Each structure stands twice: as C-alpha cells, then as structure tokens.
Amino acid sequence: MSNSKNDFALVCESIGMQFGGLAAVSNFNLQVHQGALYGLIGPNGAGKTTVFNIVSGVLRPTAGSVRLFGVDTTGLGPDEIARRGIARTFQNIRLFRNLTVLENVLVGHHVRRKATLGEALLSLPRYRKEESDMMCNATGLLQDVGLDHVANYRASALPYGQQRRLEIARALATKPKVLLLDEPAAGMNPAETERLMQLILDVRDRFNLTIFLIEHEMKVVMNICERMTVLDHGQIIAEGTPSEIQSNEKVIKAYLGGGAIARH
C-alpha cells in the first residue's frame, strides 16, 4: 500500500495537549489510510477522548496538528469540523431525549443546510426542496440502522442498544468521511455487542467512510479494526494489527496488568 499524504483520511502529528501542568497527551502521531477501520486502546485516563476531542475541535492542542485529507484543520471549530467532513458519537449518549428518533436524526442535516432564515420563513422552493431531502435522507438512515420501525418514538423511550445505533444514525446524517465512535459497545449485552460490531462493519462498507474507534471491548476492537494504537499516561506504547497488539509485552503490563488479550 502506498504511503502517499493522499491516501490518509486522518493524520495526527505530534500532538500534545496540555491542561496546566498536566500531559493528557504528548507526542501522538497517527496515520488512518481513507476506508480504514481503526482502532484506540488504553486504560481509563490514558488519553484517548483527549484525542478525540481535539480531532473534532473540541479542544484546541497545545502542540502537533491534524490534517483531514491532507488539510490542516487544527484549531478549527466543532461545527466547522463537521462540516468538513468529521462526524463522532459520544462515551455518554447525547441524544436530544424529548425529540422523536426521527426528529433526532434530522437535527443532524443541520449542518449541510444552504436554505437562509428568510427562506425557510418563506417557504422558498429551496427550504422545500431541502426540507424534503432531509426527511428522505432521515428516513432512509434509519432504515440502515434497523430503526424504521420505531421512528416516531421519543428517543428516551428507546432500549440503550437501539440508543447507540441513533446516535450512529444521527452522525450519519452529516455526511461524513470520517466517523468517530467513542466506546460504541459500552454498557451493551453480548448480543447487542455481536449486532452492533455487524452495523460498524456495514456502515463503513455502505457509506464508504474512514472509521476511527476508542472501546475498551475487546471483542471488539480485535474483530473488527485493522489496526491500532495504543495509549498509555497520554503517550503511545504500540501500535500495530490485532495480532501484534495481543502479543505486544508493553500491552499486556500497561494495559491489562499481566492479563491476556482475547480475540473472540
């Protein structure tokens, strides 16, 4: 595989994040090739949603940079994030509750809206048209996601299981290139794990995005990623494929204490 700057969806160069006198992460580099699934590992406060947050613009790093097919995007903002092409989910689910599903997936559109104020208080032909594109387009995620049935429902009213594959719904909804999941099987059972591991694979297949993952399920992270990276005190101590990774020594003591990594 070539090693072109065109053939990576995201990379991270040297970033370091800094909060007071505290590394939250030093030194990271990461190369994520475009159609790529891939994988961020590590203990609880090992750095990986600090990451996360800078990819999407929530934090602004205090060293390095981000390029996003090849364009530097550091510093850049959440919204103007998304709108070039970063979608994420979140560790604690953040759906609008009192929204219907539906509703909920159509917030999403939000950001790819051209109609202005006065045309939607118009009701211009373009907000129409727009209007009209996104209730098909929300209609038809949620078809993707096995959610069609349950479209009218308040989002809270919703098992935790169907909850995850909305909110994925709701990033899809954006448009992205490069789908971000934080820990999208925590708190899941064995079987909503086995079909949500099925959706992240169908997903990146259907859509044909660059899926960048933190779990700390191992099940699935070593079923369904290529490749990996992983953190420990904010610094990388691996990286590498599955394979490499269970059989990695720094891993096996930093990450799971002497413990072995299982490949289910």
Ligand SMILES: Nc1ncnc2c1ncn2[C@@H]1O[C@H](COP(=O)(O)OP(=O)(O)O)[C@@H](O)[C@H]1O
Contents of the next structure:
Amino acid sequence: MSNSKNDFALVCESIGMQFGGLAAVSNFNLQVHQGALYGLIGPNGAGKTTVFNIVSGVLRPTAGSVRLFGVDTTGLGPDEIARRGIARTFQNIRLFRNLTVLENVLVGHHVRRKATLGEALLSLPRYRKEESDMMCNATGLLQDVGLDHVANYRASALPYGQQRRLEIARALATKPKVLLLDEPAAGMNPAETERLMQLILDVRDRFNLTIFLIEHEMKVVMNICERMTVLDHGQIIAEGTPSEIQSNEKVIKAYLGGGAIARH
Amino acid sequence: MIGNRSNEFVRKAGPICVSLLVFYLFLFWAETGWDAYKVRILNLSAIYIGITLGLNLCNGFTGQFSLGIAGFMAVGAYTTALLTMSPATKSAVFFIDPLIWPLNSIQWGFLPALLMAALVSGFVGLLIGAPAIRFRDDYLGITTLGFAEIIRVIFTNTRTITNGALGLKGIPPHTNLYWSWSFALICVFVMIRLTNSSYGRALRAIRDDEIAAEAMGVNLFYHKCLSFVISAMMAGVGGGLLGSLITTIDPNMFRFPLTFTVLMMAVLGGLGSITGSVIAATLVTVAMEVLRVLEEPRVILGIFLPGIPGMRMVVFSVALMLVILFYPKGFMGDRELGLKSIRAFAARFRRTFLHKQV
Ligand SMILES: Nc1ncnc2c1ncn2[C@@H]1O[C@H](COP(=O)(O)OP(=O)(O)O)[C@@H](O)[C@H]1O
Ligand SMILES: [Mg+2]
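Structure of the form predicted in complex with this ligand, given the form predicted on its own:
Whole complex next, starting from this chain.
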C-alpha cells in the first residue's frame, strides 16, 4: 500500500533540462510523500530553481516526466499546474508591486473563482458571496503570516522579509496541495529565519500541505526537512535524512569547496 | 433583514440616482440651449472618454501596449454607418461601385447598430488580439499598429462595402448628448466594476508580473484577450458614435494620429486611472477645439498670420512632454480621484501649510 505511486504527492522521473549545450539538470529523480517537508539543497547554480521551474510548468523538461498525485503534468502551463494544486514562491521575489498587500493575496484566490465575468460586472449574488469569502480568507491568511496590519500598503512598500512572507500567503491563497518555496530564507537574519521556519511548519500542518523547499545553506533546512536531495552541477549527489546527508562524503566535498575544485 | 438590505440599497443607490438625474437634466439643458459648437465639443468629450477608458484598460490596467485603437474605431464607425444609413442614401453614396446585398437594403435603428458595432469590433479585436498578445511591449505595439493599418487598407480597397477612399457621407446624425454621455457613463461603470473585481485584479497582476500571475493560476491568454476585446468594443462603439456625430467617414480618418490622440489622453490622465482618463479626455478634447485657432489664418495687430496645419499637434506634443517631465505617470498615476483622495490631499496640504506657519 505505502509503495503505491499514488501515495506520493510529487514524483519526478529522470528529468533532464538542457539549455543549449548546458545540462542544467540531468537524470533527476524525486519522490515526495504526501504531507512531507522535503528539501532540495545544493550550491548556487546547481540547478535547483530549474527543477522548480519544471515542476511548476515554467519550463518544459527536455527529458523525463513530472507526476502530481499520480497524474502526469509534464508540459502543462503554469496556470494549469497552479489550478491542479501546486503553488510556488520565487527566489527573486515576484510580487505584484503596485497592488496592495491584500490584493496580492486576492489574486491568488482568483484561480478558485466560480463567478463568471458577467456575474462580476453585474455584481450578482454568487459573485458578491465569493468576493466576500475571498476577502475573509485573504484577511485570515494575512493574519497567519503576520501582515494584517499592512494589508492596504502597496506590496512594493514592504520591507524584504515581509515581502517574502507575503509571497507565501499569496501562494497559499491558491489553495495548493503542494507548496514550492525557492530559498524562502534568503537574505534573512537568523532570528527571521527561525520565525520563518516555524511559519512553514505551522502552515504545513494547518493546510495539510506537502512542502518542497529549496535552500542553498544547508544549516537552515537541517532542522525542519524530513528528507532531502542534494544537487550539484545538475546531478543528484545524495538523498536521505538530514543526518545521512550531513555525514555524506560527497556532500561535504561539494559544500566545503571541494565542489569548486571539481569545477574543473 | 430584507428591510435592512433594501435600506442599504437605497442608501447606496440613492445618491447615484439623484446625481444621474441631475446630470441628464444638465444634458437636456445643454442639448436644447447651447450652441451647436459647444454641444459638439461636449459630444466629442464623451466619446473620447469612452474610447480612452477602453485603451486604458488594455494599455494601462493590463499593461499590454497596443496601438490598434484607430482600427477598431474604424470597424465600429463603418458598421454603425452602414447599418443606419437609408438604402436611398447608400445608393447615392455608392455611385461608382454599388454596395453589396444585404447591406444595400437594410436600415437599422441606432441602438442595434451600435450593439452590432460592439460585437463586430470585439470580434475583430479577438481575431487580432489572439495572435498579437503573444508578443510583449514594443513588439505588441508594432504588431497591433500593423493590424490597424491593414484594417485601413482593407477598408480603402473593399469598395463594394466601404465605398473605398471616398468614404461614407450622409450618415444619419443620431449622436446627441444622451447617446454619447450614456456611452461614456456605461464605459465608466464597466471600468469601475471590472477593475475592482477579481478579474480586474488579475489584469493588474498581469501588468505587474506576468510570470508570477501565471504561477498563481491566472490564464494569461484568456485575461489578455478579455481586456483586448473589451477595449476594442469600447473603441468600436465610440467610433460608431463619432461617425454619426460628424456624418462623414473615410479610411484616412483612422490613421495612426487618431490612436496617438487617444493614447495621449490615457497617458496624460495616467495609465491605470479611470478618473485620470475622464479628466484628460475632456481636457484634451476641449483644448483640441480651442487650439484650432492656431491652424486658421488670422490677422493679429494688423499682421496677417497664415494658419499652420498640424500646429495643434505640435503644441500637444510639447504639452505631453512637459506633463511627462513633471508628472511621469500622468496627472493621476494609477490612483483615482475620489472623496477619499481629495480629503487626504487636503489633510496633507493643511499639514504642510500649518507646519510652515509654525
Ligand atoms: N532559462 C535559462 N536559460 C539558460 N540557462 C539557464 C536558464 N535557467 C537556468 N540556467 C542555467 O542553469 C544552471 C542552473 O541554474 P539554477 O537552476 O538557477 O541554479 P540554482 O537555483 O541551483 O542556483 C545555471 O548555470 C544557470 O545559468
Ligand atoms: Mg536558484
């Protein structure tokens, strides 16, 4: 039962991504259990974001396939994949800068709308109900990430750390089953990072999520990820629990500058 | 409960109904009492408000830099004209190549003709938009500009439908202040409703970051098409009203300068601001007429000054540059002028003023 493929929220099967002559990712395999908090780590340029772009439909892999809850999603567009339950954040924050904080979250809800454009223009009951539900929901999400006091600010006016949390709230608004976080702690100080990791754990339990998280600093994820994959030069060099990874020769080499030597 | 609800309805809708009533009474007064020249300017203002809002939806709110508005205006103007002209006028106007059946034998009322203009220009908008919106920024601008030119060239050459370069004359002058301002008000209403709805937020999200919008599940193709088509429909109806106002149209009216004029109105008012478009469209329309004196020969202080055709546009270009210099985002930016913002402005004004006094 437990090794039935449908138990996995996310499966990557021998994914390859070729940019011209550069193999950004090759033969990438991954199995993430439902409800897991899974890490993808590796030095800069290892191909982590490329994996995210493939899983979220931004890139079409040159080889292999992606399955979400047993359903093949390879080659679907990002919006379709979002509809099917994958939401993500971006390494270089991509908020809707001129929208308010609240509106950013509301855009996340848009994908789950049922009211048609006509209903919206005429402000018919179903649309009004949906809009007030969205508003409730969005306000709740902002409270969850601690941004309710800045709900009516322009997103671009927020400090960096809050922008990162807003991205998470916006992603949650799409009601995802799997949440992809691309270096969520980048640029944060240790205290902020600590709070963020707590938020990630809370969010997973509250919304019944599977979380797939990228980080290039190993320390950050060691405490919260149950399993992780280590990527270097587009290749998987290790897979396992944090303690297994910590003692892995190849990983130590890649991280202690061994990688730099191996880089020809 | 129900009582509460209807009370709330009255509280919200009451002031709107009253101001609409007052506004239409004003239009009645203007229509019956003002001289034709002023009425014409008022008509033009309303028509340009609608068209500018349409352009602002696409170029401002959705961030799709389209330059095809004159083409859609042409489609709407010709549709309306061909549907409202009487068969007798048509056979007189199409004296070289007769108009094809069934257009030569029908005459519709103004409202159905305008609705048809909306449908046809919306459809043409979809035909052009669907392939064009795959491009971004300047490329989209160039593509849509090209399409608008193609429409004009087609209209110049399909003589059995459009009478070619000779254009159409004797279009029934249905347009009056009620028609034109109802159009403007409907456009304002649609814009307010749309841009404040979930769909409007999605459009603004696309403007700010396409990649993020798509990752949040916003279907880029659908939403861009949506804004493109609505924009084309507004331009089409506006074109129809314009044709019926000035009663003659020909393909050369719908060259790029027309698009530029509307674009200028939207930019001056602020891309992404409804009130900005309304203000700027009105100001520019009035100024265009007032500045007509620059193009007419006249004698000032005994010196004869020949009129310089196109001088108005020179003045406008300079004005546009100045505005962009001092208000890089237009008068309103992407904000709206409302009671709230006026109050905020007053408060800020008072604060700085008092501060200086102390
Ligand atoms: N769209 C792209 N086109 C060409 N090369 C790319 C593209 N995206 C990423 N790359 C390259 O792929 C490699 C992996 O990049 P990335 O996945 O961003 O690494 P990471 O996120 O692990 O730091 C890098 O060498 C990068 O330059
Ligand atoms: Mg990266």
